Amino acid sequence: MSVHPNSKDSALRQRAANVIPGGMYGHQSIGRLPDGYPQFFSRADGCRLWDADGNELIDYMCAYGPNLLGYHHAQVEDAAARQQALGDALTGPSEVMVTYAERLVDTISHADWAMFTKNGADSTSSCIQIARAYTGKNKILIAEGSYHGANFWSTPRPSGVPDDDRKHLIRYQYNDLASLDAAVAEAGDDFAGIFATAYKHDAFVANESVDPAFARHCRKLADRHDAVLMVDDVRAGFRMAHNGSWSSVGVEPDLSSWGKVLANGHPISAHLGNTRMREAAESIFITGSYWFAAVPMAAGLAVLDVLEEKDVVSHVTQMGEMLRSGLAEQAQRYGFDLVQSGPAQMPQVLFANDPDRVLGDAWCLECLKRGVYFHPWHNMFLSLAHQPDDIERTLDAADSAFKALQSLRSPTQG
C-alpha cells in the first residue's frame, strides 16, 4: 500500500503541489497520517473506496461522516436525479425547500424552523449570529478542544486570524459544572450563549460521552441568564439518535447545527431553532449562491425516508459494537492496551502509552495494507453499508496486523 514513486497516487500529489498550495489543505489532506496513506481516491461504493491506483479499501471514516446510508445509496441518487432533472441552483428555490424543512421540523423535537447551508461551519457560525441577535449580547463559551468548523472564530490553526475575531470566546472544560460556572462568571452581563458538541470528540485524545448532568447544567444556566443554548450536531445528527443528540439525556437546545449525514454526500447544512429563536433568525441576513439549490435538498428528503423505514441508528450501533468487541479481543490477546471512546458508531480507536502515536500510526498503516482504512486519531464513522461479513473482513485484517505490530511494542506495553 506504500506509495510508488510512479504510482498514480505519486503523480498527482505532485500535479496537485504545483496549484493547490501545501499540496492539499483542510482536513482531507494526508499530512499528518502516517507515510503510506494514499491522498487521491477514485470511486466508492457502499462501504469501498478504491485509491487512485486501485487498491480496495473498507471505508470507517465515510468522507468523514457524510456517508449516513453509505456510498451511491441507489434510493437518495435517484431522488437526487429526479430533481436534478427538473433543475438545481434556480433564480429562486423549489418547493422541496419547504418540504424539506417541514420534514426536519417534523423530524426534530425542539425544531420549529430550519434554515438552509453548505457547511457546517456556515451553520454553526449563523447559530452564534442568531444568539447575539437575540441577546444583543458577544460572549459565547465554548468547550477547549473542541472543534465547531474552519471559519475565523473556531480554525484549530488561526494562521491569518486576528486576535479580534476571538475576542468574545470564552472556554469552558467539556462535562466540567465548575469550568463552566466560571465561563459564565467571566461573560458577566455579556453573556449571549453556550455552544457545546453532542459529546467530546476532540481528535488525539480519548473521546468522552455528554454527562447528563452537564446538560442540564448547560440547559438551566442559558435559562437562567436568558441566553442561547446551542448544540452542534454536524458530526453526530442521525448517526446518535433520529431526533437529536441531547434528546437521549432530555435536553433540548434553542438551536442546533446539522451537516454531513443530511444528504448522504450530497451538500447541505442546517440550522434548526425553536421558536423563542424565530425573529432573531429573521432579523440576520446570510445567504450563499448554492444555499437553495434543490438537488441536495430532494436528496436530504430521501435519507429521512431511508431514516423512517429502517432503524439505521439501531444498526450503525451494532456494526460498531461488534467491531470494538473484536478489538478488545485482539488487543488483549496480543498484549495492547487499547483506547475504545466515542459512540460505537463513531468509534476512536488509541493505543495507551503511545504518546507519539508511534504503535497507533503502525497499526492502522498495517490495516491499510491489508484493505481497511482507519483513522488513526480521528474519530470514525460506521454506516447503513457495513455489513457482518465487512466487520468479519476488517476483524481479520486487524488480527494480522497486530499480529505484525508485536515486533514495535514498547518496553511499557508488555
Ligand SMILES: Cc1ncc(COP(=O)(O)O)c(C=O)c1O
Second form
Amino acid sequence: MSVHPNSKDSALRQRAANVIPGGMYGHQSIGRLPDGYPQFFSRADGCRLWDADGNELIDYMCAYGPNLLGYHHAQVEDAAARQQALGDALTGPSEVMVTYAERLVDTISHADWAMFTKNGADSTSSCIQIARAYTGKNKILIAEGSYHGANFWSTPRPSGVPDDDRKHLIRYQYNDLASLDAAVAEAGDDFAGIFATAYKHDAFVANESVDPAFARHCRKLADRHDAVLMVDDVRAGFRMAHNGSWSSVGVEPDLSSWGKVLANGHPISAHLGNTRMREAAESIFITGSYWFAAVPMAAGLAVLDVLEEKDVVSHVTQMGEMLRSGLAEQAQRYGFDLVQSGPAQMPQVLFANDPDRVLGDAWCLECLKRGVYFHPWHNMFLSLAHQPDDIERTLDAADSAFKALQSLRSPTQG
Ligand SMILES: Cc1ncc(COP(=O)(O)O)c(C=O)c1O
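Mind pulling up the form predicted together with this ligand next to the form predicted alone we just looked at?
Next comes the full complex, this chain leading.
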C-alpha cells in the first residue's frame, strides 16, 4: 500500500508540506484517518478509485458525496463536454441556467425558484441571508453537532473567526421537540429561522433518521412565528429521495440548500425556495465569478435526466442494504458489536465500546489493505456504479479484515 516511505504518496506529502499549509486541509485531509490512508489519488472510474501509487480501491466515500452516478458517468460527461465546446464561464449566463432552474423547480415540490452558487457552504449561507432578509430578524436555530459547511458562521474550528459571527446562532438537539421549543423561546422576538439537516448525520456518532413529529414541529413553529424553515440537503439530496429529503415525512421547507450530487462532481450548488421567500431572495446581493458557469449546469441537467430514467434512490438503497446485512452477519460471526446507522445508502459504521476508535480504525485499515476505502467515523456513500459484485468483493475484504482484527478485540466486545 501507499504507506511505504518510498511511495509516491509519501513523496507528494513531503512536497505538499512545503507549499500547502498543513500539507493538506479541510475535510479531505487524512489528518484524522488512521496512518496508512493515502492522501493523494490519481484517477477514478465508476465506483473505483486509484491512489497516487496506483492501488485500486472500491470507493465508499464517493468524493464525500458528489459521485452519485459513478465517476465519469458517460451521459453527464458528454453533456458537460458539449457545453464546454460552446462556453463555460462567460460574460453572462447561458440558456442552460434558465432550463436548469426550470427543471429543479419541476423536480423539487417545495421550490418555486432556484439560485446557483458553487459550494454547499455558499448555499447554506445564502439560505440564512434570505431568512434574515425575509424576517428582518437575526436568530437562526441549528442542531448541536450538525455541519453546514465551513463559512465563518458554521466552520467547526473557529480559529480566526470573531465570536460575533456566531452570536446569532442558537443550538437545539436534533429530533428533540422540547429543546427546539427552548431555542425558539431563547430567540424571542428575534427568531428568523430553523435550519435542519435532512437527518442527523453527525460524524463520530451513530446517525438518526428525522423523526416525522420533529419535522412537523419545525414547520409548525416556523409558521406560528412567521419564521423560515430551511432544510440542508447538501449531503443527503437525491440519495434519500428524488424530491427533497423531507418529502418522505411530508414536510416542505421554505428554503433548501443543495450541492454535492447535483452535477455528479461538476462544481455547482443551489438554494431553492418557495414563493413566500422570493422577494427576500431578490433583495440580497450574492455572486461569484464562477457561479454562472454553464458546464456544471449542463452536467446538472444530465443528472436530472438520469434520475428520471433510473430509480437511483432504490439502487443505492439496495446496494447499501446488501452491504449492511453482509457486515452485520460477519460482525456477529466474528463476535464484534457493530453499530450500523443512518440510511443504508449513506451508512455510518462504528464499533460499540470503541471510544478511541481502536477497532474502527484498525478494521478500516485492514479493509483498505484489501482494496476497500471505508471511513472510520464519517458516514459513507453508495452510488449507482456500485453493483452486487462490488459489494461481494467488499464483503470478502471485510470478512478477512474482521478475521485480522480478532487479536485486537477488547474484553467488552462480543
Ligand atoms: C449537510 C452539509 N451542508 C453543507 C456542506 C458544505 O458543503 P461544501 O463542502 O460543498 O461547502 C456539507 C459538506 O459536507 C454538508 O454535509
